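Given next, in structure tokens, is a single chain: the form predicted on its own.
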Amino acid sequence: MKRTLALLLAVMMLATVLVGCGNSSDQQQAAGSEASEASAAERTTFIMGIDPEYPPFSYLGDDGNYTGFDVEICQAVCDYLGWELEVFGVNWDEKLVQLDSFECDCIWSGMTILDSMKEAGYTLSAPYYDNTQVLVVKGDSGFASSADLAGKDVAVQLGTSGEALLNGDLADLAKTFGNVVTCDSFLKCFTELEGGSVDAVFVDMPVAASYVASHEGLNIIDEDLGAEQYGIAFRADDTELCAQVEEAVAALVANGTYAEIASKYPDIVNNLLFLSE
């Protein structure tokens, strides 16, 4: 009888613990969601999620700090709003998972805004940059168009719109390649190209221009292969936070700070939407 009673008590205690764990998880998720929106007016810190290897928008500077166009604009936004900026390097292939896990407050790093993201419920800012996809090859390769790469190996970064295009709208082009090689960063894609492991890199135009400008022996094929726009991605409940950031950017455009920062990045300035009006 004692043994039976002890067993029943143990089962009851375990059930209580499991229920408590479930409630704790639900409460943490709810608390995170409430804090995400409720603290917009009281916010003191803003965590920017970036691709740490995405020049000229976001990359590690010579001083060991993150810099780039997007990082500088975000810093100016934080200065304007009285927030302290923290820069968080995400795994680009897992960026939305990390955003949903509250590891950062946004993804702001040459982020292509897609209809599928809106359908999934994310809050997206207005677009700020017009982008195209291009192919980068070695200068002595003789490749002058995407057709010349039939049967050749092409590298692309995981989790990018370029990878999505090769799996979607440009799937027919991808089928002409010998192999599509995925890497977890653009730098690794270019390393594969320069080392001879692949014949081309499929990449965003501003990244291509920035890399080719500082590395001899590489060319950009004069062929635009996909149009898209960059914006900032927030969690579904962060509409107020998105509006705050957009209003701050508008203020930076109005007072000239935006143009001053953009002038440091000549490779992208002509495609910035806020400066083309």
Second form
Amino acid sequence: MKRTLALLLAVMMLATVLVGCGNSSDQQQAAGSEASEASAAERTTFIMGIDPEYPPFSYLGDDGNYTGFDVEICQAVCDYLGWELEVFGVNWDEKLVQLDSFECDCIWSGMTILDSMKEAGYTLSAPYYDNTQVLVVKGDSGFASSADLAGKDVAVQLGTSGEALLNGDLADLAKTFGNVVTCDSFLKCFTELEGGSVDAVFVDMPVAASYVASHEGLNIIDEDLGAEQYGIAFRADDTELCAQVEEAVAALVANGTYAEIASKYPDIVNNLLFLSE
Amino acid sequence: MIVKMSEGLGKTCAIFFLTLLFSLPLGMIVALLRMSKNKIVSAVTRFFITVLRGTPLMLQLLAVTYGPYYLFGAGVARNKLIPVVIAFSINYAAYFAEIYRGGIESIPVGQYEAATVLGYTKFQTFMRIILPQVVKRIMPSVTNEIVTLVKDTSMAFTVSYQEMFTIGKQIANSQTSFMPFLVAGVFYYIFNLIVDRVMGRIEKRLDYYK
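Could the form predicted together with the partner chain be shown next, to go alongside the form predicted on its own?
Now the complete complex, all chains and molecules, led by this one.
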């Protein structure tokens, strides 16, 4: 009996190994051919890459589906163009790799247009949102400007433009901080702030505004630290796709759908470029 | 890039060595509690082992680091090494405990009987006769766990501990390049190569009966 059992287990282990190998190569092949077909033939589905934890631009709604300003606009674009929308949650600090490997067709999620993306050859849409970076601190901390944070610990989300700024244009400011702590989501940054392990969070203005509005005891330091713009990123050779999406967005702006969706997001409506024109 | 990442390597090593330091002895205590004749003690220990082995290490890391804040409003530790080492040590102690138990239970009952006849106390039997054999038997399994531990240190990223892989990710981001991951891979491989050699040497030294 025991012997049979041992033998059975051994066979199972071997089988798992064999099946495992077979499967993975099949899947890879399938994924590869699917992707090339999609770009060649008429497009029917559009996969939107988002940061699933980035309210109010993109987040998991109470009904279990992704929603947010960017997701709603993209849905309207897809309705307009007759595509089926598929929302794909990317790992924000590897978003461009995931875009390149055809896991999604664009990155559209409150994404800051960075020079490094242009240099790397990605196709970028015209900017649609004016953003600034701000510092969020505890209300009772008494910090009133970035200079007060000398020697203090500041949290920033990995892969965001805030992190890029602290490594680039704002490197001098970053040097005055005690430590720059990188977290893998902005929610963790805020948990660290509220739990007292960091003294400030460096984050995009709309995200800060919506978080501070729903959580007591936090303040935004009134100091714009970096002006930048949001856009949509496509793969280098998808210029046609980018133009199609831009045209659709322009049509939505013209027929008022864009403003209608934007009115649902009071925190960001003032900084939307298409509406202020 | 390599300089920056080696700085992170120091933090990775800190997790690695501190975890081994605490989890190896803790595992022995857990193993003995698990084999206790007291049914309640053994059942409770067993329950904890199932929880620790049955839930992802990443979840345990988050629970240890942020749990106290969410549950009791206590602060989050500024030095992340403390919660990280606690979470790793408890988790690995559970695995080591089961390896130890396997080793201890593999020793034939006849040896205990013989030791009793020869007048050894229970404690002497365990320390002088059983344990030396157990250590030899479990070496390959322990090596397995240690190798896994080297790679698991990268999970400390989820609680914002700035170890080597985290720094690698940061560089990968700012330069939109894949190189740092390659470098990280090489670092882990070399680290494990050393672990493998050291453990191999220890195993050989323990091979005195063959």
